[in-house]
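The data below hold one chain only, encoded as structure tokens and taken in the form predicted on its own.
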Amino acid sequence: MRSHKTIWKSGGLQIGALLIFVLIVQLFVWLTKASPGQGELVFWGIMFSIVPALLWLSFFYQRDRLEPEPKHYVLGVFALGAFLTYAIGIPLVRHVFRVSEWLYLTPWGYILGSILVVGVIHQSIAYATVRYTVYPTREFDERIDGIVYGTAAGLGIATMLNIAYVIELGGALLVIAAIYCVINALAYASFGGIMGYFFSVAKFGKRAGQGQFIWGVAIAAVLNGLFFWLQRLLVFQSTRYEPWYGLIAGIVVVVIIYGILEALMRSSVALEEAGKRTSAENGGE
């Protein structure tokens, strides 16, 4: 088991390295004064919609120390959830539910509108990628697996969120586009870790069962409501659009959720770990 500094350092190393890539966008555009076209600022703001995605599902996947996941399986997963976002998800909430419509009117409006129509689709699509694929096959066989596929399933929904976002506005300033998109995949990674989790109890724990499902999307999709309301409140102050505090307090909060997530990954390594010892003394007498 590694130590838990070490665990903390190779976590910091890969938020940092989100925070690094926000760093150097705007030093670029500091010193070059650039001033891209239209078309130069869609390529780029869907370049930023990936690169966080990479990096966040990286150091997910290094977490799954004891039998690593198929890394097609994985990319599945991913890919799976950016596309039903793309088919499923952003039609509903743009379409259907009409969002843009009432969504900001009220500050409670928001908070229910972000939670009871954004965060349950966006969370019902990551349960539904995870559960009808992975789940009932042998591969998701230990109890961090949950953890594993459902932040990859996060970030296929933030990165189609992100590329639709930079695709509506016809681009996007480079710095900002760069901190929308670090945000999404931050934030929609640990949601999906968190339900992820639940996927593994439903499997594995002590309180198996399908309650356990209904549980972890409702835990993601308030938290999914809670964050992005957090975050407008902090950009969106008065007549000024303060993207850097919203990617300051986006990176507390991810931490925090991050603690959660790692104690659980932690105790669901230390369970698998003793459950195959158990195993092997058994075999052995």
The other form holds:
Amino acid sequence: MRSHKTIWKSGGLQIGALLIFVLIVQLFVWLTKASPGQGELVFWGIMFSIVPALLWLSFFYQRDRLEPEPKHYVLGVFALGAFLTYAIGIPLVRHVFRVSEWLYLTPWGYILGSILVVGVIHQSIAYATVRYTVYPTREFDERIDGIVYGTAAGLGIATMLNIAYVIELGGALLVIAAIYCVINALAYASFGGIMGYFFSVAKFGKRAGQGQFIWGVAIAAVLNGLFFWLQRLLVFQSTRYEPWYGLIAGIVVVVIIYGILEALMRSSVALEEAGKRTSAENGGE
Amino acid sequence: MASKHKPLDLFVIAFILVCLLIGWILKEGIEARTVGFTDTNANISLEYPARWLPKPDPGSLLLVFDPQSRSFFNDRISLQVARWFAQEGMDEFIEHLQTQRGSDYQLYHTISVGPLEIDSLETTRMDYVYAILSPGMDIPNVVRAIDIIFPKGDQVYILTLSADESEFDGNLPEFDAVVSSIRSN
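What would the structure be for the form predicted together with the partner chain, given that what you showed me was the form predicted on its own?
To see the whole picture, the full complex is given below, headed by that same chain.
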């Protein structure tokens, strides 16, 4: 595993690359005064969703250097996360629970609904995507694998949410769409990573079992819901439309969540190494 | 390793379903919330869904609109008051109102007029339709509307639902609830 300094340097580069991506979109809109049609919207939606997703996915994939996962597995989990979001997640949130019609009406309902509906639905998709595909396979053989696959699932979810969002905006606010996509990609990657950590604990830890899955879904859903609530509170509920507040809040939240994830990874690796040392000493006696 | 877990992770699925069930109960509870309105002059009160947002309108005692309307015409419920002349019968008032609506709206057409009793209050229900050209649009919106008309003292109250034709049916249950909530002392 690479040194912490290198990891944070790499992470900083990824965030820098994402900010550069937003600035390029801003420059493009500025120069061209672009007003895209429906076909171009789909193109931009895919571009805005794929670019941040790939940047973030590559960052986490690089963390798994000892025994990298097969790329087609990682991409498969990513694609399945996106498909399930399109087929189940978006219809459930928009058409069954119709969150846009009631979520914002009360402050407590806003927070609870964001967690219990939006967070739980999205993170259940991340859970099912990893649990019933790669988790039972032999490729899932390291603690870091849970985070890699969880991140891939999270990015798949974010990608489909981003495409839907760009198309829904109707091409009016391309820069804002780019910001939204960057935030979502960072955030959902982190939620997926947190959940993935619990998958690793369930498979390799001493306290294995369904309880770890429940903790994974619950914590990721709470973080997802709080992020959803905070982002919309700052961007859409202010007296003016302030997307940069959402970007700043998104980065702050994601940095905090990633910090937690990093700490969990380090402690779990340390525990594993300590366990191996103990068993080696016991075996040697 | 996979044998550590039940194949379907029933506890996890149960956990997710319980969360969604609580979320659904939350949704139903919030959607059922209403906001009360009282006209102290005539002691008439009603309740409208909390999700409909009030908008100041000098011509109305109350004007609330549906923020979720996808139409260029904002679906709305309004309560207006008009002068009631004692010598004027309700039929005459309705005719006068139809003439007024006909001059205010393009392609105005009355669909039906009939009596309706609410909380021992004799009212008249009038269904009608008209067209409205929204700014920047080449094709007019077709608007369907219902007036609930009832006299009180020397005034006539007109509770109106106006909605884009495509969203009208979806708004009816909420409007029916508003109509049912009318109380007159």
